[in-house]
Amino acid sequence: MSNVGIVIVSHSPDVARGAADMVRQMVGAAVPLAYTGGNPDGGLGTSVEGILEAIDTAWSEAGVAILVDMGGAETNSEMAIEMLPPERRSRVVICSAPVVEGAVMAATEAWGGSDLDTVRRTAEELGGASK
């Protein structure tokens, strides 16, 4: 069985890379991981194309959990999910959790072999998201 993949989406390429580095240091290579940050010109922002590439890179049959930093990242992630083939679309979720803490918690849960819903719930509950 494969582990849930993790995608980190930030407006800042440095934040995305840094959060991914933390995750990788904590769980190693057992969890499929990808990140994207910045707009195509290298400035702050996000791109649907970058998010789609990150989903493909982190793809797992167990699903993919996406962590985002701000509203635009969430909107573009939602658009990217809608562009996925139907058989993949239902296996990708956006977690309402802080990007760094949520990514670490989600990856730790995924590393343990949990399913996509448990990974999302753990990121949201233990990553510090308020309901």
Given for the second form:
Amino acid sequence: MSNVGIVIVSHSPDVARGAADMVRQMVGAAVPLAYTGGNPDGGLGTSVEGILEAIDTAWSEAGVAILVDMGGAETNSEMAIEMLPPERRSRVVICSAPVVEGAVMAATEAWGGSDLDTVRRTAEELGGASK
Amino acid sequence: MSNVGIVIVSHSPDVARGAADMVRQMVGAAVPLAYTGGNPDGGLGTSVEGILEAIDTAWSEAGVAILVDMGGAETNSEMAIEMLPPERRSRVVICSAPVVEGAVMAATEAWGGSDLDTVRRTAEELGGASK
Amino acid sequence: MASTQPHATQTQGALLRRLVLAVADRVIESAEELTRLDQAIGDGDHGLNMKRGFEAVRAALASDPTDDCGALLLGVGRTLVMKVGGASGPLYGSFFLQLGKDWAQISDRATLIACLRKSVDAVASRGKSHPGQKTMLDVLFPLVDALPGVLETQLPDLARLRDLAAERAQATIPMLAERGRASFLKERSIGHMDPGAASSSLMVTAVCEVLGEAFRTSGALLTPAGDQP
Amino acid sequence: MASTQPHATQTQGALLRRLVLAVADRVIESAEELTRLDQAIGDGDHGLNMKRGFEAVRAALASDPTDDCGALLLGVGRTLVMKVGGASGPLYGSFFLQLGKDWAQISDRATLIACLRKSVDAVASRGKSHPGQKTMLDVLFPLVDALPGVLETQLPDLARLRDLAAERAQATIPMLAERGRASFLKERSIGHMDPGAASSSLMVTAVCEVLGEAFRTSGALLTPAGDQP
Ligand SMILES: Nc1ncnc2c1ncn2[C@@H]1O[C@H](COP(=O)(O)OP(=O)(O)O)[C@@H](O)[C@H]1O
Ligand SMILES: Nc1ncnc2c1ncn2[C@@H]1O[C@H](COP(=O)(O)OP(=O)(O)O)[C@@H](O)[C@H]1O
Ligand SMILES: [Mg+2]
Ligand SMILES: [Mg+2]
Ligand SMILES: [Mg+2]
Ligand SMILES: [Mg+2]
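Mind giving me the form predicted together with the partner chain, seeing as the form predicted alone was just shown?
Next comes the full complex, this chain leading.
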């Protein structure tokens, strides 16, 4: 079975891209990865369309874990998940984890072939204290 | 008394810049802010020199709170703090907090004129769960 | 005030279009004010977000001349969800999506009120929030609560609705924010109007203006089955 | 083997330079190997980091002909701290900074050992770590522990030190990482050598080679006061 995919959603396109770079440095191409940041005009914010595309790009039969930075990124990601075809919807989770640190941790866990639940839990174990 | 300054240290120059954009969007110019990312060659990593410069740029008599992403960023920041003149050293803290979310929270707290300890605590209250 | 179904439907579609366009115009022309409110206790993009969303709504309405109220509302919801770019997108979007989905079930004022309540509930569940947290819900919920009283009379007291919205938006000023960016400010969120409450109030005002005008000039129909109190 | 202080100092400065340069050469030529190890259980930059740092050390040594061992070591430490760009920079840097700071206190083999131990302690406190966590400390601590035995004899058994370093680096393979990036892999960090342990072992090997050569050809002095066991 393929590795869990990782989607990074930040208000900032730069944060999203940089976090993806950090993930790639750790896990190379072994983990499906996509990122999106910025509102539909490219300013700070998030875009449901961008999130849907990212989920599609990082799609894996093992599911997709989404990392978000704050408020609107989470609400837009939840909205995007509800707009997925029903057979995909249940295989996408949003992690309650820091976007950058969580993405690296989740991807490292996914790299090892862990299932979606384990990947999510690993990202969420990251309190603010663990660096 | 001036507001506490915020320094963002990420392995990724993009993450550092983007997080700073998000901070500026929330607090404008009311909080001294600087960011640094990348190793001395510009690749993923952190640079003690870059961190020292950022602390200098964001310097405030009220102190400086540093947000870091992971491992090396923290070790290099601790090293940088020890290299500061003694009268500054005790007024710089590293927050055990997510770099992006923590920077926005810390800056928002600093914007209100809170002291260094309160700014740090506010950033550190951010568990993975709070978005 | 009774009318045949086809006529009712057509009038209804046209009226709904006018309502949505009036809301869009009002939001777009108030963008700076909304942004200013969001600068005080948020990230300063609420006006820009809403403007982006409602400009897209305007464009979508212009290119799709549908008369089907349900489809029209679903389209508005989808457009807001896709284009706003902030938390307010899925929040307002959920309102319109829910209303569009349920539109066909509206047969009288009672079902209209029930559907509007369900649409406001959809916003709350999208935001995992409830009234009292200094958000748009602090306008939307009191409004829906007031509807049974307001719609009791054949000619609804729209001025009362409009004033209530404005008053509820004002009432967010002393509140402490517990949702969205403003919650980061904790006590410092007190003393400022919530931007989402302000945009909700603006939208209600626009709706009341159009409806008032429609009532005065043509005895507009609120529900597909005609306008039964 | 006794000598006058000035001669000793000069010989010492030159020897220390040779040691540092040999370490730099070894690290730089092993960059790919170190990077490969870090790719398996880290972010794949350890070789690049160390190369960047030791190229800067080489350049700094070339431009500063100081004979002062303390100053030379402090310079190496500062350069590594500033140039490595990864956690290993402040870690190895702290070793050299501590050793440079204490150098003047070294008067015999006992004080040499004590200072080296203090320098390794500085690495541990910089990393908030201890041996057993699959890091460079799993080479550095056993090495310092072995020094009293090795330096008991007039001609130290450098091959034993070198082999011990290699063996301790190998011994990190079955360990579970508890510090640094490798700790993110948890159980999957098992089965791979720690990159920092590998670089420490390489550095020890280079030091042992130069010292061995120096002992054979000129009876090199380990300590400022001459080479008293
Ligand atoms: N969880 C929530 N529940 C209800 N309303 C919310 C929530 N989060 C934000 N809001 C509303 O959205 C408004 C902010 O919208 P906007 O500025 O467009 O989005 P963002 O907060 O993503 O920048 C707030 O003023 C508030 O009324
Ligand atoms: N807290 C620590 N204590 C001791 N050694 C550490 C610590 N963190 C990392 N290391 C060592 O540093 C090595 C990694 O160095 P490097 O790859 O250059 O830095 P980074 O981890 O920042 O990419 C690890 O293999 C380990 O030996
Ligand atoms: Mg906003
Ligand atoms: Mg926003
Ligand atoms: Mg590394
Ligand atoms: Mg690194």
